[in-house]
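Next comes just one chain, in structure tokens: the form predicted alone.
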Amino acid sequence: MHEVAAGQVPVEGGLAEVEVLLGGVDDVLADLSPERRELFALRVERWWPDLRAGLAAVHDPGTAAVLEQRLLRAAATAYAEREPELHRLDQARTLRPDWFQEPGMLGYAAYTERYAGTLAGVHGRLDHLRELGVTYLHLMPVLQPREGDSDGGYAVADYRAVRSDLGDVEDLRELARALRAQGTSLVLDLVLNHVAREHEWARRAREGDPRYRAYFHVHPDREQPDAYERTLPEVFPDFAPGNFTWDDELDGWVWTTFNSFQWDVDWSNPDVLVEYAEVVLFLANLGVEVLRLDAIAFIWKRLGTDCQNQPEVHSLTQVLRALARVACPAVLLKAEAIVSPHQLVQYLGQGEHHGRVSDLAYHNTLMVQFWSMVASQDVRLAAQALGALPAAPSSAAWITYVRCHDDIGWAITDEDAAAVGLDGYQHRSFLSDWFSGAFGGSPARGLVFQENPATGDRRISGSAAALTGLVAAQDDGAGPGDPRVDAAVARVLLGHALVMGWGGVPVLWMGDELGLRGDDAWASEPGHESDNRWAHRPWMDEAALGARHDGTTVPGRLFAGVRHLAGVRASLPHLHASVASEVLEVHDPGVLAVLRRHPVGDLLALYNATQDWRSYPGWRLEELGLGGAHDALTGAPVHRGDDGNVWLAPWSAAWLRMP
């Protein structure tokens, strides 16, 4: 391999122009050692075909060629400025590219201020994270939002500044270092679809700068907006109906998918791509290791469609990923795409994008199906929906979760419902009734979010404690030994067993490991009055956190249970994310069976989603070669009844493997 300075880069796959490209950044790399210049050249040689292909799918050849030069300069600049510790991390991750797929991965997600007050305050919670085994910490919107209502921080006013109440950029850098020292990756949100009206780009557009006006979708009258609206859904029909907002200063209708103060950016503009590429590299050099690409499904607009999940979304993600692989390969991209089940796998890569787009994506279907199982005490729909999903690329991983910061939308297709004899609309309606407590006998105490009378859509807000019946039991005066409390605790742990036993990166939502009820005073905070999702975004309960080691308390029982699940999971190579989860046939409608085939042996996970003892056929266990299996969660042989079948306690899980 020749040095970059010599301009002799071996070229494969039609990349003759790479020599010219690298020659254009000699000035940026001039002060680096020959070894580091050579490493950069090797990365360009390896990853530039992906970047080039992504650009070619979106832009004409002339525009794409100019963009290549601009993006390479951005990558070279970030690479040259990357501090030695991060450079070493890049090398370690390159040598171990499956680091995020290993079964020891465990995530935790929280709002910084509600978890620890400030970024500096998170340092005081490191023992809590270590005890749980957390290796991935997602701090919800940390970048500077607009003042007032900011959609929970997702109306970003400055991508290069930290919220002043949380600290500053140096505090963020120091926290990333502290987390990295204990083996925990820092995860931050990067909102791709829109910026706040107060962002510099929007401010300059309002001031009449044509360059920045072109950063947004602006229309002089309603002709085009009305044409788009014919096929566009409404994300927030209650408080933000429609998808366009008139702005007097802009003198036009600007596209606002989410709120009137969140302006959608125009990703067909090459300048927008470069701006976001530079933000990715800036955050990477602060020590951020995973970027959650917020609202990624919405970034490309096409008339006559719902303007979600367009092919260009995946091509642009491929560009960003290839750029990161060149400049900062320790960094992962995570797609925040809460889409219909059949579209999910596209965000991890299918067809030409296989293994070339996001490294991580949210397994929304798994979360939805867990709650459906809890309400119906029937796993047949879950088995159908989960079994129908295409396999994810072996180089990627799902983010699995019981709850997150958002509402739960019932992403259940009519086709999956019909396949098991259900009416999709009626089942979705049942789930909304059940988890809002409107269904007779339901112990859940969730809240209806964004009811849409036109479609009947009703999403649900609520903590795990509220949705599993723990809050209702405690409000009725039930103590730690009450059967209702025991059942709710078991349901919370069942959900975490499911997401930890699926593979991928399981992520805990702050407070669920302690049974926090939520924030009953959510509506009293300014700006939160119309958004009941704040009900499941509580402030950390110091008393509950302090009781986490007391096994006689609910926080102690849940903390110990989650910690145990995570510890067992970390010991099982079967749960490496490259291994696919295979949903088996249903023998008992209350028991979900998931098989993971691994060279060290198979792992059969069984989940009883009912209030009764349920069984799994002993003959099927023998057929799978697991007749002498032990339950990894108990360390004991499987519990067999006189009938030879495996019997599972109510709301329980078993992970079966041969000893």
The other form holds:
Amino acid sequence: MHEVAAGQVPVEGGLAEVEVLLGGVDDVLADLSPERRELFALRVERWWPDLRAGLAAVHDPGTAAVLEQRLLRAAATAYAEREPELHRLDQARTLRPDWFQEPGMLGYAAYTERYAGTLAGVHGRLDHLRELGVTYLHLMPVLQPREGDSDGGYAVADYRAVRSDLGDVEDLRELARALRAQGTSLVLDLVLNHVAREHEWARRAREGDPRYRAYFHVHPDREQPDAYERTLPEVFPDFAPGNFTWDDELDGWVWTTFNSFQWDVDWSNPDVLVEYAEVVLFLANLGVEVLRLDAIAFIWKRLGTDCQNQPEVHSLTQVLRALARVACPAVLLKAEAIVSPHQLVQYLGQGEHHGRVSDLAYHNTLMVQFWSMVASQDVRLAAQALGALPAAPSSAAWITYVRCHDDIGWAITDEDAAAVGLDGYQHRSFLSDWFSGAFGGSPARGLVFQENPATGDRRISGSAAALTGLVAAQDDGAGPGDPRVDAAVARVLLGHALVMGWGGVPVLWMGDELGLRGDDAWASEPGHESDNRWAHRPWMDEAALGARHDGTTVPGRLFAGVRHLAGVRASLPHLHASVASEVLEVHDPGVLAVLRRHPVGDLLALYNATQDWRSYPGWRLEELGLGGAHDALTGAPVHRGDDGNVWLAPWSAAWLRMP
Ligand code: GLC
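The form predicted alone done, now the form predicted together with alpha-D-glucopyranose:
Expanding to the full complex; the earlier chain stays at the top.
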């Protein structure tokens, strides 16, 4: 009998039952060497219980049993077809299961056409990535989208084809290979909550094929949609209000959480699960190493709820995770769940799902709190909100980031705000005013995204340069040495220090490492006019990129600064993602203190989120056993004032550890 953790459904007869299971896919595995067949069997024995438990939580036993066979066949087929080089990667990763938690990990995210024109063009950017130390490249949607507005490619028309203006599937495979050769993992989106209205499944549904109609949530009249709408929020209240769209050809209302052309698929349909399982395996065999599960929070619908974060979401993720572990264990799943702080950590595996779902998830709370502390020059809310979050499981990692290609929503709970004497609504309102530049004295130049009159909610678009005041200073004619420019540069670097010092995989969003202002002409691109997220999705500025080694320029200062942070980070074992970040008590309301206790020694990170010199008490440093600490960022002993305290320059960071 094998020992089984709670929540697992064992492969009851152990190896004997695995043999029976594998008997069903003999034809697929027949040509493999005995060693390769044995390895597959071992993986099935190890991971099938996770898959079973996931299925059992969602489907009745009969459906689950059939699904299991179909998924096993898909996994065996992909395994048999996987290239030797990828099998080798699977083995290497199995020997180094914490590869993505190591402090040397650094991500970069870009739209291919904006970064390099085409997939082939990305080869010409490998130097840029290498200089930064990038080990993870997220190219935003590259699979064939619908024509016209496709929500930046997040309306996929074909999961097995590449956007024709970017190249083809072979270019993708080639790029994955080239990246892998320099130790960089290719990360792609797996948009699994919806497909484009033009996807074959949707087309066949519109043609009246009942099999495909059942892939979607279609209602003949408003009764059910109205019932759901009572508790559903709106993602794009401005340009895509409501969650259902009438379609004449379907002769029904189809669920469309995002845009009207993005049809939500029905994950309670077992065929849908098998379809996506096959897409996962297809992308894995192209050499994709991380799949970003786009909008994963939304895939399960339940009447009377907001239809996000339902328990089935985690069970289904567990099925996909187990499947990948059997067929292509080098592949990781990353949850894109931009949800409230207490829901967030579920995506890294809590309770019965611990260690069995996504390995990575976006640390939305850290991102939001960075901007909040910079605007208010007060870290108390950040300390409260970050301190209240449960630690990520030690086998997982956060994706940390200063901002991304999407808008920033103020995911700050009323409870956290109240705990530090703030009114949640007013603080969120202040942040929108501040970052749109409406608040007196604010140097930020962001844009309001999706103002929702019903809730008062206003999200914000903007590049790091726009949100930190760099754009405003430059528009005022401020030159490189102007104090407003200095302050903005310092704020950009402070944000990057925070996300690099947190532990996890920090991801840079294209252009922020050079201070690109964004795309002022965003609205002139057809289909983009109502979606100002395009304002912070700029085209690469060749002049700025060319100036990256010139320390007298803003791009050069930022590039050097970001590179320095990444280099220091890579040398600090304390930043391994398995170690938790502990937010310490606040002494000066402008200074955030984060401790990481690692067996090699402790690391204390300090962040001054104000325009003044601020201090951290010397006695506290002694108490922590860090009296003689050096700042890893300067490489020098920590600077203590006459009062014995550690003094931090405006908008600066220090990472303290004993030499
Ligand atoms: C994710 C993407 C976003 C897109 C949405 C719908 O949140 O990041 O850009 O609009 O999913 O696919």
